[in-house]
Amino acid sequence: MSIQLHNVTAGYDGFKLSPISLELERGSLCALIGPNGCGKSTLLKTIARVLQPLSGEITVGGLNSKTCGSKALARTLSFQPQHPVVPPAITVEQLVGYGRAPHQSLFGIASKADKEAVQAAMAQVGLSAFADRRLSALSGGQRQRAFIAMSLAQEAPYILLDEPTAFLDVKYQFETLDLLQHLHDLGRTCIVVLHDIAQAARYADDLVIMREGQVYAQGAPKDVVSEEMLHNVYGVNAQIYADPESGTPALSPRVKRAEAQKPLSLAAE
């Protein structure tokens, strides 16, 4: 089952989202791009239930966001936020076991399932020789598979993420979207915040685009990344092409010439 939004509308002081009607099928990578501000984070902080939702309704997986119990929805729903807090002594095997709370009674004793499953969780993003290792002695794109297997173990179908490739350096950030793409290919539902345009055109099979607080369009990336979306939602002139690696759109800006300027004398006057 798909998560749904009816007429939802969330924010803050000084921010609100329009109200938004929207639904993101299950076993789809999304993505939520557009420009800083736009309303991103806010929207999906509001589908995991971060933010309550000012109006309006959100069902996910057939559970209503609004009345359904807390562990109900983390069976559910999965959601990695971009800055996350963690202890800094604490293993990824430490980490990795808080994805099992919702499925442990309330003394949170760890059975044999939840054993196996962060057992599982590490091996599926390659960290299980590093389940001894601090959090803080991980690269940056370690510690974000780290994240993304304490997901995994959380057993949840639908993992959010919030911008998962911020502060990667290139190499990590492929690694972490190639990540995504797998457990897309196993069946997870993943919405993901992201900035790169032909990053997520690339990744994603779903484009929900923003613009001051409103989803300006949603589809599939060549159905929807386009000169006039760049124009009207980015202000940005650029040309669209197709990447010769995957096909899918890419872009680049259109940079205006400066008229030719006469050169410096160099004589003396």
Given for the second form:
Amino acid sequence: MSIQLHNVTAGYDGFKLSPISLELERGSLCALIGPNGCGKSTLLKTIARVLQPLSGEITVGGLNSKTCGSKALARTLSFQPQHPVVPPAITVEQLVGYGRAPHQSLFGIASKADKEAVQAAMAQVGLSAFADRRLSALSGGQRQRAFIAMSLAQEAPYILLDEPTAFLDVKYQFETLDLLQHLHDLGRTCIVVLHDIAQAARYADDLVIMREGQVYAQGAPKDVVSEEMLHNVYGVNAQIYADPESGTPALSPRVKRAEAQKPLSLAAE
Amino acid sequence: MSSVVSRGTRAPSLRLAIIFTTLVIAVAMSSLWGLSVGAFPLSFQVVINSLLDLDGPQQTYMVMVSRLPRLVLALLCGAALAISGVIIQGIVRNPLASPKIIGINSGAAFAVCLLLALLPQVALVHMPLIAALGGALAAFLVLVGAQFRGVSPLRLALVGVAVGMLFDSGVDFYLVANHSPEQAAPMVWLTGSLWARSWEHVDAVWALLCVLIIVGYGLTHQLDLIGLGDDMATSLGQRVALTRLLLLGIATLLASISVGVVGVLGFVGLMAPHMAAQLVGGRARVQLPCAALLGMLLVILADAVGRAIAPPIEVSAGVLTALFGAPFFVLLMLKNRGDLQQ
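Having seen the form predicted on its own, can you show the form predicted together with the partner chain?
Okay, now the whole complex, with that chain kicking things off.
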């Protein structure tokens, strides 16, 4: 049971994914990385069926994405867009409760199991004390946790997140990534679009590196993050070193002397 | 753990109970007042006795035949407009949206004017059906116009304004072209009035409006999911396009049937949802019934005040709702300035 893509193409006017075949293991924490516009969000949305693929086959945990019902898919896979709409004047508990929709009828009447799942999800992200707080009264990091709790309440084995760390302070970035790590430890499969290569290498056990609508490489961070990859994919000249704590690859740019001195001399004036 | 949970939920539900009870009492009291004011003022005692058929035939006639149907219509149309507003604001995801902005009111008004131009002797009772067709036509045009690249809420609103203006020009043309004394009735109707409404009108619309209101309430959970954005709603298992179409259809019928029976009561569909969101929050399941009560209250009061200002002359309810609504809209815009700039 995993997520499998076979010759999948997708996209909109002006941008298309090249046929992609990919397998994402169940139970992994997988990060999709690549430069801006390389198609990582498009790929994630296509797997989530928020975007219809133009061709190819996708199976998610044994479900054929083309033919399965929307609720069945939603019970298997949860997706968080990059910029979720934050409805005004609803509370954390109400938001997390919406995560139960795929388990409910049209009218969304909460059963005992629904209520328990909501409480458990809020507890897991540490927001139980904020249940009655309105979303508008939360910090960016807390709001992100509330949305992740909503995905948890959905009780789908696969959670897809599109840049959950974007626009967060580094503190909340780490908090969010630690939370994903925690969910991963609990057995959820997380597939995350990330921007920061070192963060992705530090937290993920599987990296999918994309370039120009294609998968450039897939594998363990140690195997796929290299100076050659940085040059080929991002067009940067940087050196790779082992993170002192985890041994995972981290990077630092090789700065040309002349360019480095400019801002320094400006600062001195 | 359980004590924490109950402490967290009891206070808001008590607050909700108080708000809803207050609103129901307010609607009841203003209804009573609405039945008592007018060219022949009646005391509350007489009104209540007449309702119970204990008073003289003249008073009973005035209450039961002249004033009660318009009260019933005020209740129905106030609720219908408010619910339509909640749904439209939810679909468009903009607190400044209303049935009017999607062009529904104008389409409905245009259809009625067209009918009057073609068949001047047509009975007022047929107006709601024709208005519903006009509103549906406007909504259809807006959808077609907005659908070219998938319906975005902003596009829906922009095309809605354009379609609304198109129909408004048709209404204006009708009014200019038919400038005669016998055309006064449609003019009064257009300004939004409950004048001379009878049980015939109630019979024509009550069942349909009640069904639409109930279905609308049944879909509030889906409306809440749409409020999370199309992508999120999709990933929660909703078929977004279909749900939005269904909700838009209900909102269109609610608003245009109201226009057909009482004319254009401006701003009710905007004000009531907003006041409700302030009182009980933005969750449609709670906001919608609260807005419905507020819509009833607004229309009853507008109608009653219009009759109480200078009897026997009646000021159209639509004039009063617009008079209150315009400054309310400006206040809302100032308050939402931050959100709108984003």
